[in-house]
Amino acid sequence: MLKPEKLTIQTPIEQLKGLKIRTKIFVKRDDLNGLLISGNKARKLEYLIADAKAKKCDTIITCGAIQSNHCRTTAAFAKYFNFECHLLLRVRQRPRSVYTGNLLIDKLLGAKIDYITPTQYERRMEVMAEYAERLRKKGRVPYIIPEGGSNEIGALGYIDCMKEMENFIRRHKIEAIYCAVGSGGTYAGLLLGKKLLNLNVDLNGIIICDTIEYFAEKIYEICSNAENRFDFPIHVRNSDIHLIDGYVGEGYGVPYPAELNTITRIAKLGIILEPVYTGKTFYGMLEDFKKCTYKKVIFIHTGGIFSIFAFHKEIAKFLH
């Protein structure tokens, strides 16, 4: 098994108090696993960077949206481990020279940024492969990290997360775990961990873009690849994957009133959510409680605090 390049710390599980609902919500604070590396992507990158080092690479290439948490975290890891970092960011038009949120941090960390169109992003792995070939001709040794760090290597990070939660889940009789699904790797890792540890807990993934069909196929593929590559003594079936739709809104990174209202409501309880992942997921979880009878759940806080600054106008309308 690949040994991770550890930068993160073990994150706490805290009870969220003050919502006045029947279900007890505990929050796995993966937003507290560091500063520039805060959020779920760091767990994946600890393994992906280890693989890049093992392959003697000197350059990291990855992709994401303009406010990608993954790209910001990759830029921070690359700086720490002395890799050159290239980010291919999806935009409809080239941004002005006024940078904010994660993009500002990308620039401060010295990442080399290329902007690509939504059409190019649809074939992002091919585009990154072509980009890597150009770098090879210049003498670099590139390592491509997929969107969100979501492959069988990145998923190992969320097996680790499930191991951190195992005793808490058993001791507190946790009935369900909720997480955002934006590239599939976090859910896949949690599912692999659940199967490996034989935990009797529902795993509910709330999709924040694309479709259930797309993510069901992708998560199954990641799990299958992990089982084969690492000789895991388990078999994930399609029926093990439980995804929830209805909270995407108009699309990825497009906030809507019910979500923004949830963000401002939960902030008053001391937890900061953001409009791309955690805001939609938390709102979707609260709505799902109306159909379920869970007494105790864990919400995986996947971070993303820097991106809220790119949505300050939208959020301000819901501040009271």
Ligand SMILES: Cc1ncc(COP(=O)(O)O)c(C=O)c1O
Second form
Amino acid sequence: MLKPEKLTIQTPIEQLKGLKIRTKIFVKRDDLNGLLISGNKARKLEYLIADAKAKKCDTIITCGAIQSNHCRTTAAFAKYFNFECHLLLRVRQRPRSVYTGNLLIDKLLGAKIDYITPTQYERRMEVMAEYAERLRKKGRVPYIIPEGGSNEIGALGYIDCMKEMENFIRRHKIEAIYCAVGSGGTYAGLLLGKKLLNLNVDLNGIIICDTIEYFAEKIYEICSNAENRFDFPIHVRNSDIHLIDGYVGEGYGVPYPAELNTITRIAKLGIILEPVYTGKTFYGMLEDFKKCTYKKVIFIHTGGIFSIFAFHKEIAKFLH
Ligand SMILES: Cc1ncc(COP(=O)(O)O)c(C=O)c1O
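The structure above corresponds to the form predicted on its own; please give the structure of the form predicted together with the ligand next.
Now the full complex is given, and it begins with the chain already shown.
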């Protein structure tokens, strides 16, 4: 089994007080995680960087949206572990040197940035492989991390997270866990952890882009690859995957009023959510409570705080 480059410490689980609803919400504060308050991506990168080191690579290549939390976390890990970092960022138009949020941090950390179009992004694995080939010709030894760090290696980080929560879930009789699904690795890791630990808890993934069919297939594939590669004594079935749709809005990274209202409402309780992932997920979870009878749940706060600065205009309209 791969030994992670551990930078995260066990994150706290805190009860969210002041919402005046029937369900008690506990927040797993993965937003406080690891290097540069990295959120969920830190857990995945602990394993991916360990794999890159084991393969004697010296350069990391990855991809994501222009405000990708994953790319920013990768830039931070690459810097810490002394890798050269190349980010392929998806944009419709090249940004006019307005650096904010995660992109500003990417630049500050000295990541090498190339912009790619949405069409190129559709064939991102191929584009990254070609990019790696060019770097190899220059003498570098590249390691490609897929979008969101979501493969069977990155998912190991969320088995760790489930292990951290195991005692709490049993002691407090937690009935459900909610998390955002943006590239599937967090959900896949939590599901593997749930099966490995034989935990009786619903795992509800709220999709924030694409479709349920797309993610169900992707999560199944990540879990199967992990079972085979690491000889896990479990078998994840399609029916184990529970995804919730209806909160994407107009698409990835496009916020909507009910979500922005939730962000400002929850901020008053001391928890900062952001419009791309955790805002949609938290709003979706509150709506889901109207259809179910959970008494106690855990919301995985997957981080992403820096992107609020890129959405300051949208958020400001809902300040009251
Ligand atoms: C802040 C934040 N939350 C949630 C997610 C979704 O996690 P995953 O990509 O593992 O599905 C991401 C990334 O996609 C993220 O950056």
